[in-house]
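Take a look at this single chain in C-alpha cells; it is the form predicted on its own.
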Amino acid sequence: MARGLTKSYGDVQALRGADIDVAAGQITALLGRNGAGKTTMISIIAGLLRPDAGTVELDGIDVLSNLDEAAKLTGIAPQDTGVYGVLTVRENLEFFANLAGVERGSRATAATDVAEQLGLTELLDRRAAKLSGGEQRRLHTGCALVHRPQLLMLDEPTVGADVATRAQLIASVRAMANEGAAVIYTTHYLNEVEALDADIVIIDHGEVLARGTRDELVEAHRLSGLEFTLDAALDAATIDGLGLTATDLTANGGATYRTSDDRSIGALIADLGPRSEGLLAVESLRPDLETVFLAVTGDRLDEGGG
C-alpha cells in the first residue's frame, strides 16, 4: 500500500522510508510514541499531505496522483474531533456522505445505518453541539465510515472517551473489518489492540521497526526480568557488576535499571545491598505487548493521545 514514505518538517524528519500494508478485512494497529510519525503516515495515505518521497497505492489507484478518486475509497477520522456543531447528527453524516460521493438517494440510509451501528439513532435530530464528548467522538468516527470506505483510518479514536464509547467504537471497527474494509488504527492503549485482534506495526522516529501478529512479536522480542528505580544513580562499575541496563534518569538524580535474567526481587535486593534502601519501585517484566514495545524501541508506550 505505502512504500518508502519520507517526510520532513524543516529539520525534523517525521518519516524515514516507512512502509505499511493492510489487506481487505485486516485491522492493523499502528503503535508509536508521541511524535513517532503515525499521524503523518496516515495523513499521507489519506491524501491530506504530500510526502517528500514514496508511493501510496489503493486498489490499483495511485493515491497521490488521483486524490478525488482515492477519497471515495478512504475514510479518516483524525485525532481532533471534527463535526459541525450547528448541524444535527443526521446532517453531519449526510454532509460527509455527500463529500465522499454517496449518491443523493442513498445518503439518508447511509446516515441511519451508521447511526445505528454507533448507538446514535436516538440522537439523529440533535445538534452536534448538544452531544456529550463521547457522543461527539462516535459521530466523528461515523463521518469517516458513513460511505463504507475500502480503507478506514482512525487516529487515536478513543482518546478521552468513556468506557461505553470505547466499547462501541471497538465493536464498529471490528464490524467494518468483517465487512471487508482494511483498517489502520493508531492507539496508545494496548488493551484495544488485543480486543481488535489486530496485526501490529511499531514505528519510532519515523521508521517502522517491527511488524507482525501479537504472538509473532512477543516470540521475536521476548523480554523478561525486573525493572526498578533507585533514588540515586549507580556507578558504572556497579551496573556492570550486577548485569544491569540503565534505561532512564529521574528528575531528582535517581535512575531506572533493568535486569535481563530470572533474578527474583529478593535476589535483587540482596545484590544491591545497602543501596536497596533507595528502591522507589520494582516491576516484573513479563512477555506481552508492553514489553515488546519496550524491547523494540527502548521505551514504554505512553497511554495518552498525541
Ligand code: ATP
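Positions refer to the first chain, counted from 1. What you see is a predicted model; the values in this text were computed from it and never measured. We call the rigid core the largest set of C-alpha positions that still match within 1.5 Å between the two forms. What changes on going to the form predicted in complex with this ligand:
- Comparing the forms between the two forms, the C-alpha position of Asp68 differs by less than 2 angstroms, with the core used for superposition.
- A displacement of 2 angstroms or greater separates the C-alpha positions of Leu285 between the two forms, with the rigid core held in common.
- After superposing the rigid core, the C-alpha of Ala232 moves by 2 Å or more between the two forms.
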Contents of the next structure:
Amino acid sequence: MARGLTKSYGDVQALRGADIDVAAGQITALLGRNGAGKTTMISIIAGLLRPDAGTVELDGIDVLSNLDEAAKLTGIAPQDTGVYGVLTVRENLEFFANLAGVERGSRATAATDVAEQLGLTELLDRRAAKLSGGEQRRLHTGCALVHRPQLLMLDEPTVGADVATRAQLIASVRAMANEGAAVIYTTHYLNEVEALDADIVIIDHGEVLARGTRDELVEAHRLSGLEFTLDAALDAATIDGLGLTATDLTANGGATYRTSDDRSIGALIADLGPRSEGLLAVESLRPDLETVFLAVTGDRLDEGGG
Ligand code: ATP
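Give me the form predicted in complex with this ligand now, not the form predicted on its own.
The next block holds the full complex; its first chain is the one shown before.
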C-alpha cells in the first residue's frame, strides 16, 4: 500500500524508504521507539503530510494526488486530541462526518452509532470542553471513525486513558476491524498489541526492521537460554570460559548472567562447580513481544544506528 516513503525535516531523516501493507479486517500495530518515524508515516498515509518520495495507494486510488477521495477512505486520530470544546459530542461527530463526506441525511445516525460504540451516548449533548480526559480521548477516536473509513489510523489512542476507557477503545478498534476496516495502530503498550491480536511492524530510524505476526516474530527472535543470579560476581575470565553474558549487578554484590545456548540447569550447575552454592535464582528465558522488540531495536543500536 505505501512504498518507499521518505521524509526529512531539515537535517532529520524521519523516514528512509519505509513500506507498509494493510488488508481489510487486519490490525497492524506500528511499533517503534520515540522518534522512530511512526507519526510521520501515518500522517503521510492519511494525506496530511507530503513525503519527499514514495507512493501511497489505497483501493486503487493514489492517495497523494487525490486527497479529497482519500479523506473519505481514511480516518486518522492524531496523538493530540483535536475535538472542538465549544461543540457538543454530537456536533463534533457530525462535523467530522461532514468533513469526511458523509451525506447530510446520514450524519445523525453515524454520530449516534459511533457514540454508542464508544460509550458516549449519555454524553451526546454535552460540550466537549466539559468531558473528562478519557471521554475526550474516546470522542477524538470516534471522530476518526465516524465515517467508517476503509483505513483507520490511531496514533497512541490510549495515552492517559484509564483501564475502562482503554478496554473500550480496544474493543471499538477490534469491532472496526471485524466490520472489515484495515487499522494501523501505534502504541508503546505491548500488551495492547496482544489484546488487539494485531500484526506487527517494527520501525526504527525511519526504516522497517521487522514485520510479521506476534508468533512469527517471537519464533524468529527466539532467545534460548537461562538467566541466573549468583550471590557474588564472577571474574571476567570465568564469564568468558563458561560462555556467559553478564546482564546486571544486584544491590548486595551479586550479579545476573545469561547463557545463550541450550544448556540445561543441571549442566549449568555442573559448570559452575562449587560456585553453584551461591545460586539465588535460575529461570528459562521465555521470549515475549518485549524481548523481540528490544532484540530488534537493540541490534540496531549495537550496529551504531542509534
Ligand atoms: P513518538 O513515539 O515519540 O511519537 P514517532 O515514531 O511518532 O515518535 P515521528 O514523530 O514520526 O516519530 O518523528 C520522527 C523524527 O522526525 C524524530 O526525530 C522527530 O524529532 C522528527 N520530527 C517529527 N516532526 C518534525 C517536525 N515537524 N520538524 C522537525 N523534526 C520533526
